[in-house]
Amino acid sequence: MRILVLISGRGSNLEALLKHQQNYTVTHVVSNNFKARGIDIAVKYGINNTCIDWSNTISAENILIDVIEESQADLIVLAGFMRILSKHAVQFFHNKIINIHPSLLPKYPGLNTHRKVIENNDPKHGASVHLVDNLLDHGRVLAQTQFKVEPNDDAEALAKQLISKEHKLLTSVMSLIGSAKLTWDDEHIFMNDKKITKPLMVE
């Protein structure tokens, strides 16, 4: 399975994907940030990459669509991509875009998830891999990872704990998708051809 990865920053999830390629291959990296560290990671691994000026969303997405089609990607992975794709782009690649988000969705879409966990005294924190739809961090959740929030944890501590678990979650899910064990259609998600009603939990 060929995947194209969209990034905006340091590229830690991208590097995890590149280090653990199993049943999938990263064939192209796209960034909206010309100074993103993730581009250096793509270059280090010899992966084709493209930076797109996102000051005009319509123009940027037209370029993105061309790049995705040229790369012949089977799946698009948003890994720390800090732009919201338009309804047009999401529909163009219907059911072919997934995102990793640092919260136990549907809790806390958007930014500052670690802080919100602390402010609300949540007993658990985690991350989710979900299908991308027309709403922010809203699509059907494929899989999650979670851990207990300790009394002395602050937002920074949660972020540090979560990053390695994010990496394992994303690479595990990608391997399952690449081996066709984890699949979906417009209505249901399947694991080994059996319909599942709750997200897979990755330890």
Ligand code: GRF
Given for the second form:
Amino acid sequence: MRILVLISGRGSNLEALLKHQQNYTVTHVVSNNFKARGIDIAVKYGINNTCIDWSNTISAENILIDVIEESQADLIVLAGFMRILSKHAVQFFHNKIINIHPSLLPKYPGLNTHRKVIENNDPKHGASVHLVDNLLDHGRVLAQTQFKVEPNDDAEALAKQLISKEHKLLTSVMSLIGSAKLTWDDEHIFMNDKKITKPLMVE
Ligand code: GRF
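The structure above corresponds to the form predicted alone; please give the structure of the form predicted in complex with this ligand next.
Every chain and every other molecule in the complex is listed next, the one we just looked at coming first.
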């Protein structure tokens, strides 16, 4: 399975994907940020990459669609991509875009998820991999990882703990998708051809 990864910054999830390519291959990296560290990572691994100026969403997405088609990607992975794709782009690649988000969705779409967990005294925190629709951090959740919040944890401690769990979650999910164990249609999500009604939990 060929994947194209969209990033905006640090690119640690991209690096994890590149290190663990099992049942999938990263064929292209796209960034809306010309200075993203993730672009240096793509260069280090010799992966084709494209930076797109996103000041005009319509023309940026037209370029993106061309790049995706040329790359012949089977799946598009948003890994720290800080732009919302339009309805047009999402429909163009219907059911072929996934995102990783640092919360136990449907809790806390958007920014500052670690801080919100602390402010609300949540007993646990985690991350979700979900199918992308045109709402922010919305769409059917495929898999999650979670951990217990300890009394002394602050937002920074949670962020640090979560990021390595995100890497494991994303690479595991990609491997399951690449091996056709985890699949979906418009209605349901399947694991080994059996319908699942809750997100897979990845330790
Ligand atoms: C991750 O926490 C991801 O879940 C969120 O943005 C962050 C990106 O980190 N969408 P990185 O760029 O992969 O290091």
